[in-house]
Each structure stands twice: as structure tokens, then as C-alpha cells.
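The chain below stands alone and is given as C-alpha cells, in the form predicted alone.
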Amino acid sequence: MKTCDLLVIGGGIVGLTLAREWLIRHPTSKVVVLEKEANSVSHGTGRNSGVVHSGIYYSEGSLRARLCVSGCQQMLDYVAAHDLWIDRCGKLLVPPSESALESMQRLLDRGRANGVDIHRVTGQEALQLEPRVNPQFDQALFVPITSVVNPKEVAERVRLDVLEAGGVIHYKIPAQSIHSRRGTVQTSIGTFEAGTVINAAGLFADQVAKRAGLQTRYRFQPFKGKYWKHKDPSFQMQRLVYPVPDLNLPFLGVHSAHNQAGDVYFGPSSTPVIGRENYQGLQGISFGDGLSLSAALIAKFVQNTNGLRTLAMRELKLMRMRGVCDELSKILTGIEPGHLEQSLVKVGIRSQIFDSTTQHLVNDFVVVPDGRAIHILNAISPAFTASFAFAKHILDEYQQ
């Protein structure tokens, strides 16, 4: 029996901070942190976008605007104290409708109820921040604070932070069977008894809770997320431009996104699949996951379920690059199909959870103690924003 004081399932920034955090606090204690993967960047940690949020998108007082807000800060600290690359662009929110006006309204309250640093600008105010900019309707919302950094960059500059503190990080190692009471988990190189075990495996964090005997009212649906690269190297934009999105919706609509080579891209798609690693066709659908995931979501298509047939109907039109390019004509000028091909490198999967009891995709973290495990259950976007932050709060709130 192999014995530490806390046990990580999770390689990801998530994992990585957390350990991170644990060893500042407790730095002659014994961390380990497990990852089923050959690295720390396979999945949702290497896969986003970089951007560091401000908040102005969640609900005052949830979990994920407090830990996003302070989150931010603490990245934007992190970033600067190692001398990573960032690009302090700041964001342009463009309403695409008529009808986006209002929730325009709500996310220009919402921020300043969360602390952020957000404006209201007129149109040509917006065209001197960003030339490409399309304000049709003469307004936009700008957050100066909204930065672009590199993720692979920052996950491998934590987990340097995690070794050199002492903490081991086993790759290609998934935890097997768990047992939440005695915090023993079994792996193929023995069995480790912690003090402390937590549960961040992202994409499988429900079916390690699951193997860990926990039992929740919630399951799993997972969205894939495509981007277009721009083909031409030259093209730049010296902001991010995001839509005003539809907030009976529970993604932000194709926008910008930039990163350290230059590269522009546009996206994401917000596709339900059946898989939790389906990045390219059928690749990670296992049959029985497969099944019961294709079940469930024939169920919330039907049902409307957060407005996922509208999103379907959305999607529809992005399976045409003409459709992306009619999508992106809301908020930018100048971009044509033949300008655009679809990246086969930047996909990622959203670990978002749906709550049976509600009949809702949950929107917000979900952190569930059980015995001597703690869970993570929704560790959505901004979880990577959130990151330095969520370690804190996880600790701060269950650490016993």
C-alpha cells in the first residue's frame, strides 16, 4: 500500500493547480497526482481557447462568477510572475440582433454586479478598438480586462511548479477502482491510501465518481466544440469579438479566438456527440457510453431541453462554411468562405453535466464531498480561467 496525504485523478490544469495550491499550504506533504494520459494537454486544459475571462457572464453570487472574477486576477499574477506570454487584448461583445439589445442590458448589469470593468461604446468607438468589427446597431460592450494566454504554456509551467515542490505526477496511470471511505485507490502500478483523494478528471469525472460509488442526480452530456482557422498568416485582429449571446442558451455563440503563432480562428460549434473524446469522427464512442449518451440526448432534443433543438437547428448551419461565414457577418466584416478552413487541430469536448431532478443542463461548478473523496463534477468553462482560484476554494471549503 502506497500512502500520500492527498491524491489527485486528474493530470489537467484543474489537477495540477489544485496539487500546486496543496503543497504551498503543506509543503512537507506527500502529493500524487494521477492522469490517465501521456500528458497534461490531451484533453480540455490543451484544447481551449486561452482566454482568461473576466465574469460578466454568470449569475451574481454562483460558484463561477466569484471564482472567475478572482480567478482571472490571480491567472493574469501567475502569468506575469513567470514571464508567460499574454495578450492583453480586452474584448468586444457585438449584439448580432435587434433582440440582443436587451440581453446586452443584462450582461452590461451582470458584470458590474461581478466587479468587472466593463463599458458600454458607441459604434465607432467599437470600429477604433477593432477595425473588423461589424456594429450594425451603432453599441457594443467592451471588458478591457479579458486577455489571451498560452494554456499548453501555463499547464506545464504549474506542473514544474507541482515536482519541484516535491509532487509526483504519474501519466498514462488511470484510477481504477476507488473507495471513497478509506480514500484507497487502485491503479496498475498498487494501491494508494490518501488522506485526502479529489476527483478532477474532467471529461470522466462522473464515471470516477461513479466508480467511486457516488450517487447523483446528474448526467453527463458532452458538446464538441469545431473551429475555423483563417488561412491567411497576415490576417490579425487586435481584440477578441464575441457576440451578445442568447442567454436562454448555454454557450457564447461563434466568436474570435487568437493565439501565440498568430493564428486566427473562429468558433466554436456547439454540437451534443456522443463521446467523450470524440474530436474526429466515431474516434472515443465506446459502445455502451455511446448508447445510454445517445439515449439521453434524443430525450433533451425532444423535450427542448435548454433550447438544445433551437441549438440543433443552429448547428445545422454550420456544417457549411457559408453558414459559419452568415454567423460571423453579425459581428465582423470581411470574412468569406474561402477565406476559412476547418482546424483539425483545435477541437475540444465540454464536460457539461445535465441535472435529471431539474430537467436542466447545469450551469454552474458542481463539487460534491463524499468520506475522504471530494468531486468535481462540472468543471465547464471557465474552469482554466478559474483555475488558481477553484484550487483555493476546494481547499479553503473541503479540505478536512
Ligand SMILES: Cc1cc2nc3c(=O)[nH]c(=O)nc-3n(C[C@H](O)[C@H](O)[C@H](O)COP(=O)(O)OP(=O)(O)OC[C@H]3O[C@@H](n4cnc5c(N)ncnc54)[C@H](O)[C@@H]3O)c2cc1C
Contents of the next structure:
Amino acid sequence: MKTCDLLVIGGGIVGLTLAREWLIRHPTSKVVVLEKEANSVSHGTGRNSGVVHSGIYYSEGSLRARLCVSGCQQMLDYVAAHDLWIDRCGKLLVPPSESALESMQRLLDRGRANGVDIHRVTGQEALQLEPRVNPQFDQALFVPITSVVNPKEVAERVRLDVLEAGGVIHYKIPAQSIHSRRGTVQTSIGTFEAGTVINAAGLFADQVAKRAGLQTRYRFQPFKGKYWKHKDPSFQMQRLVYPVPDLNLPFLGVHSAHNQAGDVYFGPSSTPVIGRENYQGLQGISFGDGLSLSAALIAKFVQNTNGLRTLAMRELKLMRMRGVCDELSKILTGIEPGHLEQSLVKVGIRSQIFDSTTQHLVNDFVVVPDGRAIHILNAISPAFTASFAFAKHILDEYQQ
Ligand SMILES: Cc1cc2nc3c(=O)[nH]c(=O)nc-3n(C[C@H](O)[C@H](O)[C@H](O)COP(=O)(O)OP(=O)(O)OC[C@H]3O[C@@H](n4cnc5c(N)ncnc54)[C@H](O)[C@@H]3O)c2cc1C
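Given the form predicted alone, state the structure of the form predicted together with the ligand.
Entire complex below, previous chain first.
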């Protein structure tokens, strides 16, 4: 039996920041991270938009609001302290339809209630900030703090912090069975016994929790996010441009995203899928899991849970490049089907859970302690932005 003080299951950004924070608090302790892949960026951590969100979207007092606002500042400080790449470009939110004007006011109020610097700008001011924007209702919102970083570079720096502080990361070693009360985890390299086990397994967190015997009312519902890349390498954008979202739907809408290499993408879509790692074709669909996810999905579609039928109809339009451009034309000008290609590498899947009691998609981070284990069950966006604050929160609240 191998022993340690903390064992983290999942070496993505959430697991890595937890291991780092623990080692800052307990420098002489023994910390082990188990990661089933060969690196830390195969899933959510390496497949997101790299946007450091400000915290405007989330209900006041929610964990997401609190941890996004403080996590945003901590991420900016970390990136500055380590001289990592950042574009402090700010973000414009443009109403894509007349009905979005009401949501725009709610978003402004929500952002201010969360303590974020957000203000209304005129169409003319929006065009000065980003000439490609389409301020069709002559107004928009601007959030100066929103930035873009390279999520793979951030994760790599945190990984090095963990190793330099004496932590051990085992790649290609999945956690198999877990005993929460004893704090034991079986793997192909032996059994670990830990004072605390943290399940940060992202798309598999609910399955890991289930294998540990945890019974909850939560079910998993993955959503795929596809991106379309602008083919012209000289095409640049000065700001992030997002639609004012439909606040009844759980996603932010198709927006612009750019990266360190200077590529400009548009996305992500929000397509419900039946495989946890179903990035392409039939990849990542397992028979039993696929069947139960399909059955649950059909039920949600029929009941239009969380506006899912509406969302699915909107997603259908994104199957055609013309549909993508029509969606984009509501917030940007001059983007035609011939300019774009669907990215085969930039595809992400959201680890979203669904509450079987309320019949709603869960809108906040969920943390469930059980014996020596702590399960992080809904590390949805903005868990990348929030990761440093999330790690502190979990250790403050749950570490015995
Ligand atoms: C399309 C898309 C765009 C997004 N954009 C943004 C954004 O711009 N800004 C933002 O803040 N957030 C964004 N997010 C959200 C963000 O990417 C995630 O919230 C974040 O990456 C979650 O990190 P994680 O460590 O929990 O997940 P992951 O990176 O998925 O890490 C979990 C790890 O656990 C491992 N694992 C699973 N099972 C086991 C096991 N049994 N044993 C060992 N290891 C296991 C997996 O291999 C994986 O590496 C986006 C998400 C998506 C899908």
C-alpha cells in the first residue's frame, strides 16, 4: 500500500491547482495526482477558449459568481507573475436580437451586483473598440477585464509548480475503484491510501463518484463545442465579441475567440452528445453509457428541459456553414461561408450535470464531500478561470 496525504484524481487545471494549493499550505506533505491520459491538456483544460471570464453571467451569490470574480484576478496575477502570454483585450457583448435588449439590462445589473466593471457603450463606441462588430441596436456592453490566455501554457506552468513543490504526477494511470471511508484508490501501479482524496475527473467525475459508492440526484449530460476557424491568417480581431446570451439557455452563444498564434475562431456550438469524449465521429461513445445518455437526452428534448429543444433547433442551423455565418452576422460584419473552416482539433466537451429531481441542468459548481473523498461534480465553464480560487475554496471549506 502506498500512502500520501492528498490524492487527486484528474490532472487537468482543477486537479493541478488543487495539488499546488495543498503544497503551498503543507509544504512537507505528500501529494499524488493520477491522470489517465499522457498529459494534462487532453480534455477541458486544453480544449477551451482560453478566455479569462469576468463573472458577469452568474447569479449573485452563486459559487460560480464568487469564484469566477476572484479567480479572474488570481489568474491574471499568476499569468503576470510567470510572464505567460496574455491579451488583455476586453470583451464586447452585442445584442443579437431585439428581445436580447432586456437580457442586456439584466446582464449589466448582474455584472455590477457581482462587482465587475461593466458598462454600456453606444454603437459608435463599440465600433471604435472593434471595427468588425455589428451594433445593430446601437448599443453594446463592454467588460475591460476579460482577457485571453493560453490555457495549455497556464496548465504546464501549474504542473511544474506541483513538481517543484515535491508533488508526484502519474500520467497514464487511471483511478480504478475508490473506497471513500478508507481513502483508498486502486490503480494499475498499486493501491494508494490517502488522508484526503479529491475527485477532479472532469467528464468522468460522476462515474468516479458512483464507483466510490456516492449516490446523488445528478446525471451527466455532455455538450460538444465545435469551433470554426477563419482561414485568412491576416484576419485579426482587437476584442472578444460575444452575443448577449439568452439567459434562459445555459450557454454563452457563438462568439469570437483568438489565440496566441493569432488564429481567430468562432464558436463553440452547444450540441448535446451521447459520448463523454465524443470529439469526432463515433469516438468516445461506449455502449452502456451511450444508451443511458441517449434515453435521458430524448426525454429532455421532449420536455424541452432548460430550453433544450430550442437549443437543439438552433444547433441544427450550425450544421451548415451558412447557418454559422447567419448566427455570426447578428454580432459581426463581413464573415462569409468561404472564410471559415470547421476545426477538427479545436473541439471541447462540457462536463455538465443534470438534476434528476428538479429536471434542470445544474447551473453552479457542485462539490460533494463523502468520507475522506471530495467530489467535484460540475466543473463547467468558467472552471478554468476560477481554478486558483476554486482550489482555495475547496481546501478552506472541506479539508479536515
Ligand atoms: C468548448 C469549451 C470552451 C470553454 N471555454 C472556457 C473559457 O474560455 N474559459 C473558462 O474559464 N472555461 C472554459 N471552459 C470550461 C473549462 O474548460 C473547464 O471548466 C475546465 O477545463 C475544467 O477543468 P478540469 O480539470 O475539471 O477538467 P479536465 O481538463 O477535463 O481534467 C479532468 C482530467 O481528469 C482525467 N480523468 C478522468 N477520469 C480519470 C480517472 N478515472 N483517473 C485519472 N484521471 C481521470 C481526464 O483525463 C482529464 O485530464 C470551456 C469548456 C469547453 C468544453
